[in-house]
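Presented as structure tokens, the chain that follows is alone, the form predicted on its own.
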Amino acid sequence: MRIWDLHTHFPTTGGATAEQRADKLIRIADRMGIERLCLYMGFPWSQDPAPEKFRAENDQVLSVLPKHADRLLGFVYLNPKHEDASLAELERCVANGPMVGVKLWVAQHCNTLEVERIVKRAHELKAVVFQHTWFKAGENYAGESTPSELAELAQRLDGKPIICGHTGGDWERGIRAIAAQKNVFADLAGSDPVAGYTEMAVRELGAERIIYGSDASGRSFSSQLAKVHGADIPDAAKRLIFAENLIRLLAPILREKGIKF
């Protein structure tokens, strides 16, 4: 089967350089069968950037585009609290640069106007857009999206693509949050391989709505690889999971950069 991860980061080790990590992410993922990778965010990470700072990270994830343009894909990472400079880094790494999709963090919530404002300008770019959201035990982080909130933001979106980082982390209520919204994507990505998850997945929201992610480095590809190859599916739904429904997402913007797939 071929698999696409939605989800990665540069590893927390392997290199002090941007090229270094990626090398060596891509090493691992080859040991795992992985043909494409999402990645974003730079290192040192920050959860509320200034734009100097998503700039500069933006900047290490284009340094590593063009010597592995087959394998990496490029999202832009954003600070919707800082809306102008967001919309201006979209621009440079999207519309005029070869970056593909947005990732959304904990700096603001997701239902608020600029966050929208931010998503629709995406999708004029058909880039894929890409927003964390976790339903924690505890408390959230100040400004940390639930699946909840992604499925009132979805709602204002004319029915555009938007994808449920790790389906809230508590999966079986994050899957019952964006269930009536069919416009949202699950991502699978970053919480334990336990039993049962992709198959509840597949169950309500159907196998054409959810993605195969690792969060890789934060997690293991094998462990999260094994959410779908554990899991008892048919054949049929593990490949939309693993590559087509990401594939089917990104084929616009891919086109339209010239990116063969």
Contents of the next structure:
Amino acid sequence: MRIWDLHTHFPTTGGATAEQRADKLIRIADRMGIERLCLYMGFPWSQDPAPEKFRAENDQVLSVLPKHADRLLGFVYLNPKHEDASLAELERCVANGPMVGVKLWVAQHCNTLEVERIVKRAHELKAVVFQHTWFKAGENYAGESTPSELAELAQRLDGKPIICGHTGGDWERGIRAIAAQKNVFADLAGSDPVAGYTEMAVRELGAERIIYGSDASGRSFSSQLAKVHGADIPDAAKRLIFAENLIRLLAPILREKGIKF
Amino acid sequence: MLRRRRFLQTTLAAAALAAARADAQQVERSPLIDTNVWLGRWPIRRLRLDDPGSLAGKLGQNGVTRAWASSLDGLLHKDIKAVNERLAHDCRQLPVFEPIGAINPMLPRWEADIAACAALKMRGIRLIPAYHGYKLDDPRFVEALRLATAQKLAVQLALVLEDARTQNPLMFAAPPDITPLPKALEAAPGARVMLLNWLRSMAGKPVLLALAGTNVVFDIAMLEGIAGIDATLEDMPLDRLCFGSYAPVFYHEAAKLKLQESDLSAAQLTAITHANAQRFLSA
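Instead of the form predicted on its own shown above, give the structure for the form predicted in complex with the partner chain, please.
Now the complete complex, all chains and molecules, led by this one.
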């Protein structure tokens, strides 16, 4: 079964340089049978980066893509609080560079106009857009989006796809929040491997709207792969979740950039 | 050059996969003791494997030869003796399960529940401080360690049962602080203690190093980060790590795959899959 990982970051240990960290990530992905990894954000992390910081993090990702062109797919990390700089970075890394997606984290709520403008430009470039979300029992970060806010944004995207990072973490709430918005995809990554997660997602969203991701290296590959390997769903659904859905979303930009898949 | 690099990458990846499969096959043939299993119903969600027969079937499919089980009823029920008697009954019906009685030291006459576990020929007890509302510097915790040790019972300390970020706010159970644990162990000589569902982020490195200097053992159910077992073994002796899944709350495959994700030798796999657990429970 092909496995593409939607959601990885540089390991926090295992090398001083971006190259060493990427090598480690791929070495361990090999053990788990993972064919391709979407990689975004550099190190150290910044929740609300200034433009020079997110450019530097994107440079770290860009630096490892040529060596692992057949394994890594880069997503550009942007901060919508700096809209003009983010749009310029989108041009540098996606329109004129090798990256194929956009990562939006916790700096700015996603139901705002500046996020909408960035996402729409990304769609013009055929880039896949990933928006982190959480429904926390305590308080979210000041700029952290919820799945409900993402569903609100998704209504304004003319049916174009957007990925709900972590499915809100509290996945039973997250799945409910995005269920009616058919252009929202659920990312399985970055939460405990609680039994029933994937089964509920398949039941409520359909397997065509669910994408495997790990959130490695903070998470293990194992705990996240188990959400699919261990789920009581048909093998055809597992194939969709492990690779086919992500490939379908990425195919237009991969073809445009001449990236074989 | 590119072709050569691709060839090498492909060859190395194939060799790594073959080695991982060989290790996995060895695990399949070897005993696999799951130190962290629960029977019954999780209070906030139905689980596919929340009846003992279905869970036993799944564990068998995944190569588990022995599973140390407590009852999820032990989280909130107050008639703990009845909870543990039902557990003992279920485990007699399905011999893959080793019963580990739940104990709540905040209840009146809790000491009798420890004696009852011994009378039921259990070999261990499980404490759940987050749900029972005490800290590890509470004198009753130390007393529980002492009484269990006097009855030749091992003690499992189940630390985190649910991510604090996803809990129902009406029954929030904060993760316990394990900083007082080394001192508590000094006050209970001879206690055999295993930490279940511990996270490396729960305590600073000094606490982990202090625990590494004791005889405390740890399960892998909530061990996170890529190649998490490899990383943990950099700070912890091999004889302290045991296989544990937190099934059926977690997908059992998560723990199983962790054995593949780290680059473990046959000796390391033997220690983690069963030898450490056997030694811990038999001591």
